[in-house]
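The chain below stands alone and is given in structure tokens; this is the form predicted on its own.
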Amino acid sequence: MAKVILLNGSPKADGCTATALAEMISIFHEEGVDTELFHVGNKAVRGCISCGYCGKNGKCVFNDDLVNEVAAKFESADGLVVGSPVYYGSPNGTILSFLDRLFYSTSFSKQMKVGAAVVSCRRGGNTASFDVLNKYFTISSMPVASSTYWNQVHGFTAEDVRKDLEGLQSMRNLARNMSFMMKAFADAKEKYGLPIQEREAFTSFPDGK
């Protein structure tokens, strides 16, 4: 059975995020998807300090805020839904310091795992954080999934986003491609392997020419 895990980077356990991301686990459910939601937002997370403990220890320096218990379980996904409510046109802080280091201290591959970013936002900001979260994805030989529309909801209050039938229908569209993709990618898998990759090349210009 594929699996999908989901951050809701929102404060609110039950908020307009939660409530796109709840929508998402339906059609997950229905799809034969099993799913493990993580609430990030309402924790005390750090950003990384560059400590190069991870590159040693194959984990991050620090353990209160459920950095390492969501690596150990996104070792073994087909998946990653990463949902953040929108502030001042970027992902809140919390769930952008809890990627930074959840991407950076895995060492494990992540090529071929799907990954889907939805925002919710009131009125604004929603394609310039969409953005900002795909990035973690693309950087990392992830697959982005897509829906019908950018993967947003609109409202100021979970009541709101309910009212926002296309944003509902775009995150049930989405559930469902990425539930396809997992498979698929599942089946490739099996009868052809994943995709060589190159590793060699590292630009840095050391040498200031």
Ligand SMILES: Cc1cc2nc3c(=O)[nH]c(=O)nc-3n(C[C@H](O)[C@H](O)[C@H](O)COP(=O)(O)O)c2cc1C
The other form holds:
Amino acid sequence: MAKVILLNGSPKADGCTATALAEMISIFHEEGVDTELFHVGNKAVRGCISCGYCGKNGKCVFNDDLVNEVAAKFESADGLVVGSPVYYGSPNGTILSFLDRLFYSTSFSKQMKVGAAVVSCRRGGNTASFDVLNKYFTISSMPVASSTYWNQVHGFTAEDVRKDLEGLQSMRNLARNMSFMMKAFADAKEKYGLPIQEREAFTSFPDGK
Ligand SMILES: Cc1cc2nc3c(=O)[nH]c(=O)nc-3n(C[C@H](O)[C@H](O)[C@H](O)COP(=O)(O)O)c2cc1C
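What would you give as the form predicted in complex with this ligand, now that the form predicted on its own is on the page?
Time for the whole complex; same chain goes first.
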């Protein structure tokens, strides 16, 4: 059975982002996809300190929050949904600290795990936030699931989001498309194997140009 991890970056367990993710979860269950939701936004998640501990030890130096726990689940999952409220035109700080550490501290292959970003805002800053979140996937060989329109809901409260019928429709279609991709990739992996990945080159503009 395919499994997807969902992250709620909001400090609110039952707010707007949670409402969008719940809409997706109901479809994942209809589609026979296993889900596990982690509430990230109410934790004290500090940022990455670039200490290099993870490179030698395979996990983040800080064990004070969910990063290492989610990392273990992410390794065996087929997909990752990241939900965030928009704070000053960006994903909120907690989810960014979490994702920096989750992606930087894990060396397992994320190739063909499906990613989806979902944002919630009252008025604006949604597309910029959406871009930021999608980049974690696209630099990690993770195909990005899409929907029939923007992966976003609008509101200040969960009740507002429940009135955003098109937003919720986008969440349902996103979950359907993502379910299809995870199942199709599982079949494709059996049939073709994963594509070769070259890793040798690591250039940081050494000639200074
Ligand atoms: C610190 C802070 C900054 C915010 N900045 C924005 C913003 O730039 N644009 C916007 O439309 N809403 C902004 N909001 C409102 C939230 O993004 C919006 O209410 C969101 O749907 C809340 O989701 P949640 O209930 O899952 O936390 C901000 C809220 C907070 C607390």
